[in-house]
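Taking the form predicted alone, here's one chain by itself in structure tokens.
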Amino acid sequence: MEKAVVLKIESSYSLLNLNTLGIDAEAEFFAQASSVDEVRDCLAFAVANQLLVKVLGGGSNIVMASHVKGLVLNYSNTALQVVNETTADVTVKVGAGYNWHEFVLFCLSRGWFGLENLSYIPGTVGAAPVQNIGAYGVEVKDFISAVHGIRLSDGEPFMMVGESCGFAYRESCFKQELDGKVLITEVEFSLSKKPCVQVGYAPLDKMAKEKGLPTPIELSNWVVQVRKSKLPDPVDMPNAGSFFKNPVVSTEQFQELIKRFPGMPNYPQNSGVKLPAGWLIDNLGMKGQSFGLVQIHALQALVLINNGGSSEDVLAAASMIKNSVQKAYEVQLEQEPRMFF
């Protein structure tokens, strides 16, 4: 068994094609595991060599250091099984390595609904609960019934129900107290067999008014169409998707801002008012602006394009953008992609 593990683990491994920002990174050691037993073998290798284990998913929502120390572990299992099914709903357990968009399309093909607004989000199923991915008024937390994984400290399995995962806007316990401590192996989703499309967010609302209420599959196609029109393909323009979270300000601060910027889009929340970060940047005329090797996308102000820069270059550009927004609106932007060092 030890010999097999050595063959799986590679040293000085290029991560250039494993992060969508296109940072020319290198892992001290790298392994791709497709089963729980292989994960445990890799953990044993890490212990024997005194290496930290760093879990890497699809690499679509991270800023990666040029050199990543330790053992970078990628889990590739894509097994899918129905856990429970009734005439009204279904619970399905999915391997963390399953491509997220392909999973959404599979669900739609089976008549399992709820995830259509989350179509075309890059990454894997295992990354979905970490980031609590969301789009167009829908968050994945509302469909996650359980998360399964392995503790990196001892290789023991764990299971957490959705309610205990600390989900919040682009947040979870997997980004906070469990960051770097667990590897997610499977996620369970509870989905409805009754269509209930969500079109409250522009431009979906506009399309619904023009074309009528869509079916779930039509809505998925709309979302893909909109995302393709706004978000560049990382293959052509290396990027990490939306680089900043939409900030939530107090109602009092919003009242002051709307006086100064009457056209500012806004979305009332229980805790205040959510503002589109992209609009805040765009309103400053920063679309297309370059910061050395890093550029704000010409069509979507939330996206940073990396033209061969390092993580330092990306973070420097992000800092300048945040400073500009802070100065103009007294609003602090928060970075969405996680750091991977």
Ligand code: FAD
Contents of the next structure:
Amino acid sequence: MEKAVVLKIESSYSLLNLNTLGIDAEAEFFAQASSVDEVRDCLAFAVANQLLVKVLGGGSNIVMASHVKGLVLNYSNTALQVVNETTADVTVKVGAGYNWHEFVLFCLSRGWFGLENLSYIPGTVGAAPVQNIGAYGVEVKDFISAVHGIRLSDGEPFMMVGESCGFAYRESCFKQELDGKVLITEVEFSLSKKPCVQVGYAPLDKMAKEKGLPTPIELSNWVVQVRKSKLPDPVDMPNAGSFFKNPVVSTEQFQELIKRFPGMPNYPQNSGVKLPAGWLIDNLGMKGQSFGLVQIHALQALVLINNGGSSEDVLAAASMIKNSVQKAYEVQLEQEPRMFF
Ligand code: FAD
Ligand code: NAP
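Next, report the structure of the form predicted together with ligand FAD; the form predicted alone has already been given.
Below, the chain from earlier opens the complete complex, with every other chain and molecule after it.
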């Protein structure tokens, strides 16, 4: 007996529960595809109806318009396959729809190490390469050996090795030249079987000094604990994580700023000095400040809480914050979450 076709393309589909900022948005068309064939069916529908295709993961790093035109496509495949294994390491290929934190926990349960510091980041495996997710001194680029996907223009498959993905601080080619042009179907990760924990960031360093060096599983638990204590859960307080990237200023500008703000934390980089955007905002006394329906989180100035506002409300608040920072420090903040219009 032939398998029934289950792909459903729905019109006027609510995206309210598919973006962590809780914007009451609606897609002109929406489909969830679980296989490459289903993605190709969706692309054929889009061509036939002259629709743009917009790829949505877990919706935790986007600002959505109230009406998203075209076909919003979510790829839900969670297949996981070991493609190479030695006594020292493993290469694992994972479907883009796999929940990121669940994947980190799965790796830890198998004794595959490296992703511990990236525990509890919301979203999907497929979105991880898009902004080269990072936390507590670790970036996912160091573990991605390849990215597989489909070109939205013609449904053809592609594969890119990690080194060609243009990875940088919260950046990749998927946000630049390939923006809106591909759907990532699988990501390959190379992970070590030898534990090597990184506890350089202050909260983890403090815990390591108190309790001793953690095992990778303990480190993952610490990261979850620290994140839960500082970051609002989008279910209770809709947000998209850090709303601004940390700016990197020239050494000359830093020298001027540190004279005026001697307590300003700073992290020297190859290209200049990284300043924590959260501190820049907090230092202006803006923590907890509301702009209509949008509020700067009381515990973490980099997070905007949306209390039922639209993308216009969120962007207006972001613009006021950027202007205040620009005026006070002559530093231009750059928005991190992607526009989903
Ligand atoms: P979405 O928000 O759905 O999409 C983000 C972008 O990726 C969009 O442009 C979308 O089109 C594209 N995209 C998604 N899936 C695919 C795919 N399969 N193929 C092609 N393009 C795709 N980020 C960090 O880096 N570090 C953190 O520590 C961190 N902490 C966070 C904490 C909170 C509370 C929140 C809400 C967010 C945080 N983020 C963090 C941001 C976010 O979780 C990550 O960027 C995550 O990778 C986004 O995944 P997503 O599936 O929700 O992507
Ligand atoms: P934090 O510890 O309060 O530190 C503030 C900022 O200072 C961080 O953004 C971090 O930059 C930088 N920093 C701190 N210690 C550093 C060090 N030893 N070397 C270099 N830079 C250092 O940060 P937090 O808000 O609680 O977040 C903790 C980690 O989770 C950070 O890595 C942050 O990026 C990540 N996070 C990201 C998001 C997101 O949406 N993108 C949301 C929540 C948390 P970096 O950001 O460059 O690491």
